[in-house]
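Given next, in structure tokens, is a single chain: the form predicted on its own.
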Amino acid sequence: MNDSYLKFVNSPFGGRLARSLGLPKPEVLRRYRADRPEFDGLVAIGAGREPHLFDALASLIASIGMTSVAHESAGLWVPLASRHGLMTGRFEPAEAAAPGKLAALLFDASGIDDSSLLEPLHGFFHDTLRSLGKCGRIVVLGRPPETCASPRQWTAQRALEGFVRSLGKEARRGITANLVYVEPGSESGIEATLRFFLSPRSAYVSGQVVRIAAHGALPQNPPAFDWRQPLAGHRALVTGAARGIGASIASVLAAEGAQVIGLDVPSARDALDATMRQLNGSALAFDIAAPEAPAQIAAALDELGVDIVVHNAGITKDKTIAKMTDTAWQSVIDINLSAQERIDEALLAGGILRDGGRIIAVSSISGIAGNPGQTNYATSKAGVIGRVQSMAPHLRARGITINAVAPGFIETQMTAKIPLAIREAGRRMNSMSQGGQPVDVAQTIAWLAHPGSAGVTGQVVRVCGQSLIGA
């Protein structure tokens, strides 16, 4: 679906009119394209007191081909920058005003253990934010508050969430800001997550907090993979794959090297077959709400097994609670939530989902913030979040991760049917002032399915452009 306003204000005439009338001008987001470099440009790195992750950050930036400059916001760590051959210095206001100078800002806050030591955050971003280019990236790294040794450290680290979310709402111009909490001992597992948040793949993911777990959740001898096709040799089941977001998920996973098995209802068989043919995948036509469906799916996958399961299938039947029928309530709960439980139970019990596998479920910001007329839908999507959080500890012993994505307003055939005024509100009520694309959800799922994301589990990541609704 096209956003006519976005196109208009980014035309020469529309841009001039928007400026003269003071209208909002959403940025055309830079999304991943295979024919363009994924990483390029200059990265400014800052840090608080005694940063723990600086070596990993500097090495990563060098490995992906970006150039780093270290900001002199804390003299104690300048020797670390020198060891990596990084230039250090304080950005002057005139220098900071140069548009497009920087592609990304990284800040290592992992050593901040007292609220009185948060000042370097202000110093770094005060000096550098104005020189961050359009569609730039901001990533702050810290330690999970619940792993902190003292109440003061917990307090200081928890404060980072408010800072990053506010920064994301201030930055505009298609810039994203995210916080990554790195548990001590998990430093070797941060690369896939940082690559995602630094790349155009995360164009519509902002204001998010992600935790990377320690090595207890990681395989002892992780298999080698190619960053260009990290899912090569993996089999992925995607439900609701015939069209829309599901088809986009299947396409991105296939581009990453996965062999995709698409599943949808029998009535969508023609569309499903067409989608899978384009991806050299295979199709399964089952109604996931049917009692026999879990056994049928397990039998179809049993011979070769599966490494990735994406629960995307879902329906809406919107009515206020007073007008909602029993059937409308139960069918939404059954398809959006209970079917996921039954399918996973069958695949896990039979060992069909292999150890080290990935389960990724599609939730919604409705499951976080609620929505009038969607008590059934919001209940089901909040239940998906509950599944992810409750199942993660149980799957850890097998090295299986389980996560959810929670899309906001995504441009699909479903949202195209929303009345114009409500549709425009959904598009504009986020930090990007626009709706997302199905590929934004798909790219986030591909990151969670990545072999390098083994430390990310029990997480709910919103793909909503930092929607103003919900936490």
Second form
There are 2 protein chains.
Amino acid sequence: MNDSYLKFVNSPFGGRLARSLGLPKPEVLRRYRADRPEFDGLVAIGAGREPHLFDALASLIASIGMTSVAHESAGLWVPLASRHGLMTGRFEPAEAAAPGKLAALLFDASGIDDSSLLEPLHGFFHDTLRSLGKCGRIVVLGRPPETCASPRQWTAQRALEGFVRSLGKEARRGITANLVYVEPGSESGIEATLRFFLSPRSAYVSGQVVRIAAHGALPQNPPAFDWRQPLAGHRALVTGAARGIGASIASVLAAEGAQVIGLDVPSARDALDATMRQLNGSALAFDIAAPEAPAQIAAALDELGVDIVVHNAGITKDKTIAKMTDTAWQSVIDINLSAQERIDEALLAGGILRDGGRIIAVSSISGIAGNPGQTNYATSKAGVIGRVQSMAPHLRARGITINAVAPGFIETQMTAKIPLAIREAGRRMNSMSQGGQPVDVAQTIAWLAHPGSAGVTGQVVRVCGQSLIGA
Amino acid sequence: MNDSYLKFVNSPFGGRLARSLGLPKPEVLRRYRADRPEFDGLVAIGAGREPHLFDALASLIASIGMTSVAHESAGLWVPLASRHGLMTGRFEPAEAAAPGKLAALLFDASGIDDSSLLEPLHGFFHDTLRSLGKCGRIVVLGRPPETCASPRQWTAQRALEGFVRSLGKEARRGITANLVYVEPGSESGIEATLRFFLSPRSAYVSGQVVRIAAHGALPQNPPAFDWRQPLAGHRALVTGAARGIGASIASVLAAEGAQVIGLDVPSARDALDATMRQLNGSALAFDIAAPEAPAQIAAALDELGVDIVVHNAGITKDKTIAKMTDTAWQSVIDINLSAQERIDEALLAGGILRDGGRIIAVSSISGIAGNPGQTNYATSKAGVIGRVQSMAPHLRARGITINAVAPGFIETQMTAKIPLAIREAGRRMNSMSQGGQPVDVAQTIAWLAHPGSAGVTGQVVRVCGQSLIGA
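Could the form predicted together with another copy of the chain be shown next, to go alongside the form predicted on its own?
Now the complete complex, all chains and molecules, led by this one.
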């Protein structure tokens, strides 16, 4: 397999195609390890005029213990940072020649309210991008366009998307670039999200746009938590937990302190028990497609309730539509989509999913872009997006968030069965030039499950290394 | 170039990669010609339970003179069609073995309000897809998810997106597949949009999702028009009209009956004059980036006003951000985005763009997905999307619509300069396995400019042959 790929990229045409698509020489991605510092190094700060988020950013940087340097576009940063007790300095033009000097680039675009004022975005990244090290982090912050008062402000804020997505495709070297839209009034709720995007935990999340909302989703008295064990005292149900991505989700949530209840089909009972034993979790062996499953799951969780529900269980039955049987259609829709609806309704109706809870559903890049041979799967996964968008407003009053992750090419037993050429294309056609790992999906889910993510709801976050493929 | 491509697709690895990406053997697309019937052949009708759009569809099919056959999922069609005086029959399972028998497949999914009821979608396309001829048309009709009363209905309607996008990627052979969400109350306003998606005019538009809105955008007394000359009596301003896509837009709008005013920079005056002479149009030679341009354009149009404004003028100045000059950044943002804002404000403030008018702006696939080396261009084109989304609600009261088209790979002098490998990839990586033509963009704009498109506003329609590339 690697030989084929190497032969291909070394042929004259293949080499040119590979280079132009950015296929070759994947970087070894830095991932989170409990035995290494999660945040270190220098973060350069840039801004458009009237940055509204400097206070929140200074408080974040003090909290995670990074050191900041201010680009000339961020003149107000130095006095502010010193008020927050931060070590800080100025980014000198000469430093642009020092590759690897910076660990992260943060740009506050929240005050840009006209397209003619976008230039500092260019100035900052023009000066700093070459100094950003391997696996560096880029975060641009703005205001949700749809909350902007004037069409001109909306336009300028919406323009940021094109910028960040281009920058992510340009940066390479394992660098991620993401855009966080912060609704006015939600500034105190940005830390968990910015920690995620600045951390090695977001190794395979790039080119994404996330909104942090203010509207009522933030509880008046947010529960106290420890940043090192944020899920301590929380109970999490994970479906499809016996192996693969589901087992990784269970493992990451447990590492964050959650008490995990893993669910899988009865035929996977042994693998499920083994996985749960390692995590001090408990196991539920149910077929989620069975009509009685929602009531059974609700009964099993009833006494202690649950705080986090991760709908990860899913199947594929690929065929072109002319060859697809009714059963192949119906079972994929039922397991991947309708079963989630039934289970959530049972857990919500009985108050078993507690107020302030989290629902996270696994969608797919196929649900966004469509995929030949997967009309059933893509329909189910697009439906998952609809579920998240439609349920979010209903759940807001109870402080429950609902979001989806949409994995791209993740290295699993399932993807190992994909024919060679499609597999290689899927693996390489993204800004990381490689497939992701199950832990990348799991870490993204852990961020959404975090008590500090109360302002993130109704959203779809791709875990795809910024795949070329989309809609 | 073709030799390289042929060598590549005929090597063992290249062949497999090409096949899996669907690269080879592009179909010759059927395009609109005034001397050939626009609509002919059989259209098969399918439906989920309680189809709400059958009346509107029967009236459409009577109007365009096609013949319908009802699939077993559409039992109510036959009696309804005969009430509309339509020739109709039943689609027999044996006909599935007759490739090319059908010219179009229409599925009314508007009544599907639960994910468990999606099966007829599978049943219909399972039975009919193989009978659809080359360059056939697929349209699925639903309800806009965000207008649905229940989360389950929203979810089921949102699921249609994954289905249609997969089907488009699967169908090949020049077939297009699109999804039209019809808001309750807008049923009388669907004909112009369905004509476009059933016509050869939409040759390079596939995998798109379009909403038809009811809210006030439909004038009480829609102006009468002739389907063969729908823009007769309308005046259309087209920027960047001297050559390429702009000249094609001017030409198509003129063929639909519009009086065209072409605008381009003074240095393109000769080409512009030549283009306009052919169309009996008039020419305006202004640099849209000049501060005085909006007032000059407004003054030039003042006496007769204008009904259609097409913002097509645009430039590229590609460089990675570290090498991009301030001027390259600022000129692209200014010409592609800020100038549009200034011109529209001048035309709207003076009432020069008349009530019931149309604004159509050219965005780009780069503005959706981002593109390395195009941080400036992608920012400007993402901003265009913001412009359309933010202005649409403001303009509704005046019956003015604003939409964007986002071209993918279109064969022009601009794309001819792209390096070989990127050009070949851009050309092939879509469901049509080929680049589009300027006329494909122009026809899409003509549909949005149509007096019958009053319910289509705030939208972005890609003209990309369903490119793999997206966000």
